[in-house]
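What follows is a single chain, given as structure tokens, in the form predicted alone.
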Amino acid sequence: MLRQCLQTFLRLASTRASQAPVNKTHKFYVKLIGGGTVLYQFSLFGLGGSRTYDMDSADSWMAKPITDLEYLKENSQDMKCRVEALIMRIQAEFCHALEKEEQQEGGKKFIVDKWDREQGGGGITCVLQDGTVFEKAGVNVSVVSGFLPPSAMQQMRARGKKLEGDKVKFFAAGVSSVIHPKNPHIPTVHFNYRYFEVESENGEKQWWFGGGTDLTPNFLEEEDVVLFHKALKKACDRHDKQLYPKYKKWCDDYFHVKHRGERRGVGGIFFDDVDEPSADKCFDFVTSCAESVIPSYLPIVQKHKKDTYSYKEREWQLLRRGRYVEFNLIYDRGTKFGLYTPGARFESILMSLPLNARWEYMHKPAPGSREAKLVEVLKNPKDWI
């Protein structure tokens, strides 16, 4: 079918087909070009090509999946299995990319900690700590199931979820990461992409996706922030050009350290409860976003990892990390859900916290300083592109 379509286009437009692999995911793009103009372009990813690729990448995963691999392959059309294979791949690709940067400087490798949850499921926590480039880097996969605790049900009902009965089954799978680099000139990055299913006592099922990627610099390098946002916008625009501005604003609003009157960082994208237009299209969108993490962040790491920095800049970095801790422990919905879930693995939930942080009484940056410039943007978010 695909070959026939290509041949038809070639005959009608006297075109040539050019093929190029994209990044390191071996996804295949095909463009039909006539007279130097792109007449038609599509991605095998859009035709479902990545579904088998996620499974086929198993040899590179950081550990065996939570669910038996053969079961994942035999049930590759089940969304739960598709999501698990996706997050395993994303975890591995990101860990390998970070390890490459770290080991180029004679640093460490990730420790891989696979764990089981007595109530159902488990996870794989990968941590690189006290490295040369990364002071603390965590990339976590979790695939858990069971019954929702009352606190989680209350949170979901407050968001408009209709949950009938007191015993509601749930399935949750996601990949989450927080990277705290050693050099103050490299920003912290966070991303999380997840899938949720719930089943009420009456048998009614609901599902949704959520996630996002955001950047938290210590010093404002606008060129870096623009690069970061452009990569996220590109991922969103592949699906709907209305998504980036909508989810960028949601990110600014969500990562608000209210008692400080500041955002945690310079934003990115954030979304939750996404269940339209279809499960397949939502999955494809989340895949695009997850795959945009490396091109949005690694160039910034490579640019700054050898920058020199002063003791004063290091102190400022630690103060900003204190703000990061405040948001995560006081406001973050994912942290709260994890801590209140029976059988929660606290070490994995709290991997987002930095190795070192600092608080000073009534600290204010000097007017006109680089530190003050950053705080101004955190208090008044702006559009970067």
Contents of the next structure:
There are 2 protein chains.
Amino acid sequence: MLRQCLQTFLRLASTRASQAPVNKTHKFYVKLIGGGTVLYQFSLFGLGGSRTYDMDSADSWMAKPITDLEYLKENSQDMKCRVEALIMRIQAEFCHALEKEEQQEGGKKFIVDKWDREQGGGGITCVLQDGTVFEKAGVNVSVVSGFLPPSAMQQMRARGKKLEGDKVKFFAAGVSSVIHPKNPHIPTVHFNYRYFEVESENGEKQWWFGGGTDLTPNFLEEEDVVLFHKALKKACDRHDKQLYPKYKKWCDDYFHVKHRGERRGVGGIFFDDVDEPSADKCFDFVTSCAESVIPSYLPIVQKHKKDTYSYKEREWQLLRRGRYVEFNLIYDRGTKFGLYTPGARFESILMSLPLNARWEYMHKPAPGSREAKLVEVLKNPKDWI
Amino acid sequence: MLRQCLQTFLRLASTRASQAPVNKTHKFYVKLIGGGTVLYQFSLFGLGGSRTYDMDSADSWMAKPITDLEYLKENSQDMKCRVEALIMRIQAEFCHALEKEEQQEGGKKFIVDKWDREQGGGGITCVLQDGTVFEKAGVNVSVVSGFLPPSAMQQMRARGKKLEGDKVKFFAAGVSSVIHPKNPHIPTVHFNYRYFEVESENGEKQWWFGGGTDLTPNFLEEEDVVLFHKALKKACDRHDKQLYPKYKKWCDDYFHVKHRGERRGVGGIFFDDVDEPSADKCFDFVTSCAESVIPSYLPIVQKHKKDTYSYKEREWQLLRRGRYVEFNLIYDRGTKFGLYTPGARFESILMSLPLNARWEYMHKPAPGSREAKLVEVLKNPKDWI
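Would you generate the structure of this protein in the form predicted in complex with a further copy of the same chain, following the form predicted alone above?
Below, the chain from earlier opens the complete complex, with every other chain and molecule after it.
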């Protein structure tokens, strides 16, 4: 136990995670040489934490949860409640971490929009727009339920789910985020972790987890990409050494801008329909992945946020953002599923789009340029570790 | 006959059509009071012109046609050849007309890309990018043939086409264009006119025409919208008074950004599967529509190209361009069909995207503002004539 604590501490210390306000019982104060007091958190209860760990962080959440906090606490054995508390904590930690970077440069704060869904449930959308460090940062939580629309049932059946009858109840809760920084030398990051339950008319239930984190740089900084992938691998390896290679490949396959024969970025991990070996273990795995977002990304933000850049570099960034839009609007399953779902809150779904994007006809980077090197790796994904 | 000529002349004179280089035998020089010499063209042979009218304009085309010119001339009774000559002429006239506006402001010329399609046919893509008047102007011709991919067959069957067997031959030829001007007070225009032939394994043939022209302003200038719709109505009315109302409604229904409950713009005309009363009459109708692009749009460009505009107006234009991207990438049948077709030239398909676009979270125009007035009419399309 002590060894595990120490390892966790060293991992976090080496990646300089954020100063997220968390419950006192889970804080560690660390005096870094040459640095200020940095506050790190980790679970005292091993992988995934105690059953109430996420709920105990409620004071720091961006808003009141969708479900009443008392109800969440009273039903802390129910996976739906556990997931809601987890995603509320992840949202808060990530927003606070980003806000800290932004505030250091005299920038902006997140605006917080809490919204209800007419057909059941709602969400909390946090957006920081046109900041100093972040051009557009969105971190969204949603907890929705009701009956599956026909298009969603069709999509799920195609993926092998057994759904009986026309009236299939569903519950979906997830946290998703896309961060588009201003500086072209800081990559865009995206993550999404979600839990699904469906119940057919005959009472048969199914549940599964899905998610992933992936990085989209404008220029290839191998060191950054390796750091990013290492953090994700560490999160996966703690559960099963076979997960990272499998989900890394899935990520490369999924984020494919087919008409261009390019990947959206340099990958990460991606998975869906995860329901083994048990709900508890799946929850722990997803918790690890979600907790690895800050240590995989924040060090890259800190490293590059004061980099200088040229007009040409900014233009290239805008062109890459255009490709990002292409993937999200043409291929992304989440976006399509969202926009075609009646009563969907399109502003939260489209928050993933950059503030600015550009399309030039037949743009081709000069051979041998840094731009060309990036495109090369997007066309031929490689192993980073 | 004389009356018809005179009417045509008056129509063109009143809308100040472009000075497109056309065959001498079809030119009319007109001295306008207070203006220079303006050159107008119309057919001396009534609606749709003679069987060789389009081909006789070959000297002015932007490039050599996809099919050998001699073959086109020798087969001038074949609808495939007639359509190819028509779209080559329409492309050239429109490019020359836009280039004239651009050159008057010391701007750029179109670049001309001729491309081949591995599976059969090819196209000519003309693009003027980052000009003085036009931020991105694309005018594309394509003439392609081969076997329909399964996805296209599925789409066509869903639309009621009888396609027997797995190997269905197709021929498709069309001209399409999207013009994004720099000045926010000039609307974006889009048009597309196309001809399709399919032949099932059992030898059964079907053909049809499709197309439309529609306008997307950033600010509502009723006078401009009325001028635009009047030109389209005139083109339709010459064939059948019922066409304009029918195709105007179809346009409003088609260019629907469903998740926002907004139309893309202020409409125009849109039609598909047109195969009555005869191939000749359909061709004549499509010719009229395609010829109405210049008189419906150029006067608006000329009127506004020197308008001053504020930073805020430019920003609003960029936001509207974001909506344009949303429609094209999420809903547009042509874009989807194109991008999912193996061997498609995606650069020509995506030429419709603006040079720059912007997305702000929860952007809402101030009540009563000019921006709000536009959105109001996009939410509730109205009759303009």
